[in-house]
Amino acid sequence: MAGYLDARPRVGYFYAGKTGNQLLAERLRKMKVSDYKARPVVIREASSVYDAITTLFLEDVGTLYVVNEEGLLAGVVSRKDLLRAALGGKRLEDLPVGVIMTRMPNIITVTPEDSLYDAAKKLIDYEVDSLPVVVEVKEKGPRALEVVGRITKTTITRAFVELGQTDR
């Protein structure tokens, strides 16, 4: 009875006491990253700012992650950290994306089995676009992650349209 009643045996089904903002609050701490999340749009570390704008365009999307030769999480850019590098006046194609990057340890991720609404919460609390989601890498060290997708409001936008069909 889409939560509303409890059932127990000899008892049968009785009022649980929730409301439906309560139904839906554990509704939504119950969907999972993993099930929502996005292909990632990385770029290595060595590439150039003009080849970051390029897959930028090409990819249709605000961020990039940036990438070590080893293929782990090294940083973060943005729509806002291109367009200040080309304001400045260097060329584009000899600047490496590495320079004008959000490093880390600045950059706040998602795990694949984190909740959406931390998710969501983390793009509103630290205001940016898109949360990385990565999983650890135990061999290459401490705070070695990897980059398995990528959290955006578009998706928060999605999964909240979806919650909101009545043919579910």
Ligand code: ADP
Contents of the next structure:
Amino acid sequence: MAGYLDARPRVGYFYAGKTGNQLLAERLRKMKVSDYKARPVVIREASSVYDAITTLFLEDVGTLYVVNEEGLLAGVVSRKDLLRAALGGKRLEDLPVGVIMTRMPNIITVTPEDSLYDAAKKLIDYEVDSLPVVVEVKEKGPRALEVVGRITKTTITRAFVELGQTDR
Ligand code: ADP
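Okay, that's the form predicted on its own, but what's the structure of the form predicted together with adenosine-5'-diphosphate?
Let's see the whole complex now, leading with the same chain.
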């Protein structure tokens, strides 16, 4: 019942006037990306599509984040990007992921300070499965982003299950 009642000196407990929905929304917005993010799986822009597919299987993820020579976010490559490339008939060992990836600045990202709710909203609004968690590397310019994590639909599902647990 936390949140329904509030306490004041000499008044005691009183009804805080918040609906269950308001309390849930408050709790949701307190859940931060930094507390839920998973380890990012990254590959170099020059890596081949063949290596990207292998990494996808070995790391058991659906999306890879692509970084440039400086280790900064260059793009994103998804399962369907790789499937499309595989159907293209080119030699996958010779085709760099940099050629087929979705490229910066068109990448939708979140920061560790963002709420998990905002991340979930971006996943829905932009119809993507995964968001790189990034921090700006200021000395390298406004679009220089280091990848520090990933938020996926699985992350949100896990948090949803956690919210539904009644024993906490
Ligand atoms: P899939 O295509 O495997 O279902 P997505 O729905 O996540 O996976 O990807 C759809 C398209 O959006 C792909 O072309 C992918 O490169 C791109 N994409 C995926 N994640 C992002 C992101 N965070 N920002 C921008 N584009 C993305």
